[in-house]
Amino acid sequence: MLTREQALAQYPGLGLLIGGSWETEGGRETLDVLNPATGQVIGACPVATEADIAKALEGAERGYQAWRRVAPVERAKVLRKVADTMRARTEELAGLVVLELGKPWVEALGEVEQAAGMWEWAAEEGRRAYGRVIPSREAGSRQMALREPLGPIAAFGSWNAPLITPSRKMAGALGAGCSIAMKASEEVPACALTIGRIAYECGLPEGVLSILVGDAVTISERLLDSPVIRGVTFTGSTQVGKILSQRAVGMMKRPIMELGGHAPVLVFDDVDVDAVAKAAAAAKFRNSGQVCTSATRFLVQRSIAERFTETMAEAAAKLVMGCGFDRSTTMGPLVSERRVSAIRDLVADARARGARIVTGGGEPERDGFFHEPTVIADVSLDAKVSNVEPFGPIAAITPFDTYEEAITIANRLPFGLAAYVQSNNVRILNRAIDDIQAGNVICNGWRVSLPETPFGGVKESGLLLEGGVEGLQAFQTVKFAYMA
């Protein structure tokens, strides 16, 4: 395990990765990168210029023409080597996650493994881009459906999973035979940039991958308006996703969107209440609640609601806030003061509407961007936290009486990314899987996304899928071929 001092000493100089070329400041404007556990500046990243974006697009076109012709088995060797290298450099990568995002060390180690697994999966599944032969109507002829790479991809990564999100997009696109130009998050740039440099060290051809940092509007407009780009993949808010999707579709480019959620958790009265409440607290406050699939709306059957609330609050109160490099830390900071302010507003609104703050609700007097893990009981449906994704350490608990009531509350919002059901009644579980409007319904568990499983939302939570076979196919197109 690294210390903070060791991680700071290893923190890389930042730059832009443009088609394999490493570009440092060189007169460009810079953006400060902060350590959220202290609020202190740990680095400065150059801002991509118009010329940088143009160079990335030129590289994407040139790189695509070369990479698409590399045999899938050879592409797989490069991607597998990336996975192996990431695992060999686990402590270095975990240190970047803790420094830039604030995750506790154990969570950061888990993120490295999950991200490496995505490269490994894409390496193997990219070899299986199977087409099919369709029985012909004419003797001596062949009808074939062939899978081909979609083309150069524009990608936009979020900050809350600084290794996982870039890896999912890079590995998926590259595994399908596409090139990719990515805008990395300015909050956590070293994570994505380091993965990109590893990819080139492992044999990725020049031009195939670029990673830019800078003004989101400028970069997105230049990439999406270019005829080079054939698809866009974005992880982030529904509001921004809609804007990007409209622009992409207007240019006939494929939008692959993983957008906001507000995950309901349906807890029925046949469960082991204490065990589920403790597990719920662990899931809720992972990464300080800054997870797009984070359990947020706890709908608990009324007969067990009080006991569930008390047990969850006790578990939350035992969490230790602090620097992710401290062994005792079990919950780190939020990524920025902006997120602290948003959580403060949600708590104040819930309190004003008569909800009960069972534990937390405040901010510790310390450096960095911290907010206490907070459990709120008796939350009304008109409270902001019942309608706005908190993306922070708030668990909002609302009691329900009947199955039908729980499903109605779960489906009332326009979001449908993840949902959770806790019950020992298999009939309830089967009904809930059918009735809940979400792209991912997790029963008696908390883990949503794995390299081999499809991941995406319905309604305003997304378009198409990432991960699994389906994620690879999102970066492919199908060509019909006839031969006589």
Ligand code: NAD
Given for the second form:
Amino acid sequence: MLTREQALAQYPGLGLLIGGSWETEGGRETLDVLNPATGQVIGACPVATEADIAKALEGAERGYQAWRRVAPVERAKVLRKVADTMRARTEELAGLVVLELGKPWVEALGEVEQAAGMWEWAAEEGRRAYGRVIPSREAGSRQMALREPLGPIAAFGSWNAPLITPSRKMAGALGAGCSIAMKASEEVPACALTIGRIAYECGLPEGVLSILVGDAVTISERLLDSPVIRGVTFTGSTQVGKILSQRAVGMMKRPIMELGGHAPVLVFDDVDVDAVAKAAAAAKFRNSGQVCTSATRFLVQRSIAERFTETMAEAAAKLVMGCGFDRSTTMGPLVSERRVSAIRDLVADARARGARIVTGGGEPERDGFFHEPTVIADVSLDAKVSNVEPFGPIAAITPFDTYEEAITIANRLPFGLAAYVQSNNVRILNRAIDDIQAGNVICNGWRVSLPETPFGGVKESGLLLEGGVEGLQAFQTVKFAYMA
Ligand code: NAD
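Given the form predicted on its own, state the structure of the form predicted in complex with this ligand.
Following is the full complex, with the preceding chain placed first.
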């Protein structure tokens, strides 16, 4: 395990990775990068200029023409080497996650493994871009459906999974044979940039991957408006996802959108209440609740609601807030002051509407961007926290009486990313899988979004999928070929 001092000493000088060349000079403006556990500046990242964006686009076109002709089996070797290198450099990468985002060390180690797994999966699955031979209408001729890479991809990601999100996008696009120009999240740039540099060290041809940092609007408009780009993959809020999708579709570019959620958790009265409440607290406060699939709206059957609330609140109160490099820390900071003030606002609104703050609700007296793990009971459906994705350490508990009522509350929002159901009654689970409007329905568990499983949202939570076979197909197109 690295110490904070060791990680700080290793924190890399920041630059832009443009088609394989590492750009640090040139008098560009810079953006400060902060450690959220202290609020202190840990680095300054150059901001991409118009010329940098143009160079990334040129690289994407040139790189695509080269990479699409590399046999999938050879592409797989590069991608697998990236996975191996990431695993070999686990401590260094975990250190970047803890410095830039603040996650506890154990969570950061898990993030490295999952991100490496994305590269491994794309390496393996990229070799299986099978097409079909469709029986022809005339003897002596062939009808074929061939899978081809979609083309150069523009990518944008949020900060909350600083290795996993860029890895999904880079590995998915590269595994399918596309090139990719990506804007790294300005909060956590060293994570994406380091993976990008590893990819080139592992043999990625020049041009195929660029990683820019800078003004989101300028970079997205220049990339999307360029005829070079054929698809855009975005992970972030529904609001920004809509802006990017409209722009992309207006130019017939494919939008792949992984957007906001507000996951309901339906807890029925046949469960082991204490065990589920403790597991719910662990799931809820992972990454300080800054997870798009985070369990946020706890709908608990009335007869067990009080016991569930007390046990979950006890588990939340035992969490130790602090710097991710401290062994005792079980919950880190939020990424920025902006997130702390958003949570403060949700707590104040719930309180004003008569909800009960069972634990937490405040901010500790310390440097950095911390908010206490908070459990709120008797939350009304008109409270902001029942409607706006919190993306932070708040669990809102609302009792329900019947299955139908729980499903109606679960489905009442425009989001449909993840949902959780806790019950030992297989009939309830089966019905819930059918009735809940979400891209991911998890029964008696909390794990979503593995390299080999499809991941995406319905309703306003997204378009198309990442992960699994489906994730690779999002970066492919199908060509019909006929030969007589
Ligand atoms: P955000 O939408 O504000 O920002 C995401 C990224 O988009 C950032 O890199 C930002 O610089 C960029 N961006 C902002 N405005 C832009 C614009 N006009 N044009 C182009 N790019 C722009 O979201 P956030 O606050 O960084 O992340 C939190 C949100 O992301 C939550 O809603 C969360 O649910 C969602 N999220 C979704 C998933 C998923 O897979 N579905 C995963 C993680 C996070």
